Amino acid sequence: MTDTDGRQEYEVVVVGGGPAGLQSALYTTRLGHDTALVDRGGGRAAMMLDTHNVIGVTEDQSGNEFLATARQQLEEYGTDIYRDFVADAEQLDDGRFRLVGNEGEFVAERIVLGVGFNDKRPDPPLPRTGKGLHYCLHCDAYMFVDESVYVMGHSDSAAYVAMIMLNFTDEVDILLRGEEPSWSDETDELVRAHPVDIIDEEISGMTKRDDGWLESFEFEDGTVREYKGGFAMYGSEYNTALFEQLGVERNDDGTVPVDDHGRTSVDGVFAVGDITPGHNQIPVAMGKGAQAGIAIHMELREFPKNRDEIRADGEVTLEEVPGISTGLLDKAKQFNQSHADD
């Protein structure tokens, strides 16, 4: 990392704290090249009560003590990590680009973009997020094998989620919540042949046990039913505010397309995580990460040289290796060492 007139500039900003980023620094970092991790904090990981389907983390981590023993692990690589929320983004004349936060500003020959979505939130009331309020069904499906389950939402994937539920469970509500269904008349014709009750009243008023869950809906025509939890389907706001300014190609659900390797249709930058087309899911998410990294130091790398630099600039000589900067060769001495002593 170097400051230059107030810049951070470094080979490679991750944009974005969340498992995809996470990652993606990880490996940008141990492959050698000065990395900076630049987050907002929150996102959808941050709100896990509990962490699953990641092997290896179990159930009692929180999303929240996830991600703290991720940063930590970035910091003790190399990683430069801040918290800051970056509002623009620009290619320069040079083809690095410049990032603007609400604190800093930082300079890279390649970014990631691991920004994510929101859900979007039903109106009140609701039940506290993973205590009975739920937006991922591969991750929270299994909590509810046998027990009473809503789904919450009008859509077409309103109707199918209610109908995977069934896999889990045989007490499964659609709640429409006084809207008029807007799904298919295909996907009527198959919701209608599946034994999932559809309540259209608005919700009333809600009921939680002593530890948080919710355990009740009232509705409007004063029936009560009881449930263990459930998920809302309202659709996702992505966050491509950057991508736009960088005029990065996107799909017409507002994710962004990418290659294998996490490529968007600009040079030099990447997409990661939850904003790309795929299952939102932790491991799928820090696999994108994964593959992102390699791929930027495929790019970067300074070894080998190829054969024109090789006939231009001769042989590679011993004062020119290793081809890691002073920083992050002391930082990983200082790992390796360590952990050599554990």
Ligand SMILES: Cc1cc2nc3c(=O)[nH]c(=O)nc-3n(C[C@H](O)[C@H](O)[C@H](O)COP(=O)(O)OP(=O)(O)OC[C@H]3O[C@@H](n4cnc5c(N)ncnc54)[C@H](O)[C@@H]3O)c2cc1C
The other form holds:
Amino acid sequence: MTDTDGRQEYEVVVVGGGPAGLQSALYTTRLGHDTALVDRGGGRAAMMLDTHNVIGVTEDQSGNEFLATARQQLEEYGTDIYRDFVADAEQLDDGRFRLVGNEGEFVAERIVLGVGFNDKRPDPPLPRTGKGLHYCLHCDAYMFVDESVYVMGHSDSAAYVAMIMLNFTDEVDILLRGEEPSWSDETDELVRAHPVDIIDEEISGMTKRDDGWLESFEFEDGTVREYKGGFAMYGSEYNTALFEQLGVERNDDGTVPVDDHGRTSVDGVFAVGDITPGHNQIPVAMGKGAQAGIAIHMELREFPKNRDEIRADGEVTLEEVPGISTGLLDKAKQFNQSHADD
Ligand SMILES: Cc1cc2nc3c(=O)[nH]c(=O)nc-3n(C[C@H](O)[C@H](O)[C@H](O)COP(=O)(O)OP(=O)(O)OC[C@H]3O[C@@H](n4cnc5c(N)ncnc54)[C@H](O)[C@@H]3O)c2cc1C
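Target state, the form predicted together with this ligand; input state, the form predicted on its own:
After this comes the whole thing, all chains and molecules, with the earlier chain placed first.
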């Protein structure tokens, strides 16, 4: 990192410290590129009370524990981590990118935006997220096998998630909470042909068990229904502001289209994780982060020089190698030495 007029200059700046951004930063740092990770905290992974579907990570680890371990790993490799919210982004005349946070300013040759989205939350009364209120079907369906489950919402997605839950249990209700269904006629025909109860009434109250898990909802007509938990399906708010400022193409649903390596429509800007189309899962986000990190290394690495460069600049001399920056070289030697001593 170099500090020029109060700007921190890096080869790579990653915005967003969820699993996707962390994984990109891990690769770019370990592959020898000065990297900063700027994260405001929070995000979807931080909402996990326990972690499912991630090989090598036990279920009892919370999202915050998982992320803290990852940040510690990155710092050991030499990533600079900043707690900040990046509010503005622009491309400079020299092709690099300028990112302005509330606390600092960054300039980088490549930027990775792993900024994710926020799940729209229904109105209260609601159980605690992870203890009866859930947002991730492929994460949490397993914990509802043979249990009584609700799906809150009135969209096509709500109807589909309810029908999908029949793969796991025979007790599934859709809670419309006083709203008219907005799903299509075709969905209506389908959902009514599956053994799903559609409850119109708004929720008026809730009881919880001693361990904090949801026990039951009370409805305005006085009925009470018991549930282990369920899913809220009110859509997603994508964090698109930085993409808009940079002129990056977006899909109608708010996601950012990318190639297999996370490249967006603007050269040098990469997008990873939940902000891109596909399954919203930690292993998937990490895979996308890894692809982008390796692609950036292949774009930025100094060697081998190509024939045109050798013809123009002459053979590579010993003084020019290794390509890794002095800071990261020292960090890697220190890391490797401490692990050799273990
Ligand atoms: C309640 C819940 C439970 C889940 N459980 C599981 C599970 O068990 N297993 C599983 O595989 N998946 C699970 N998921 C899905 C998983 O959390 C996401 O797929 C994953 O976190 C996506 O990673 P990401 O890095 O793209 O986004 P996120 O984890 O959302 O991280 C994005 C980060 O970017 C930051 N950010 C955004 N904008 C800015 C900005 N302008 N400046 C700085 N920082 C910014 C955010 O603060 C956040 O830290 C769960 C999701 C939820 C909501």
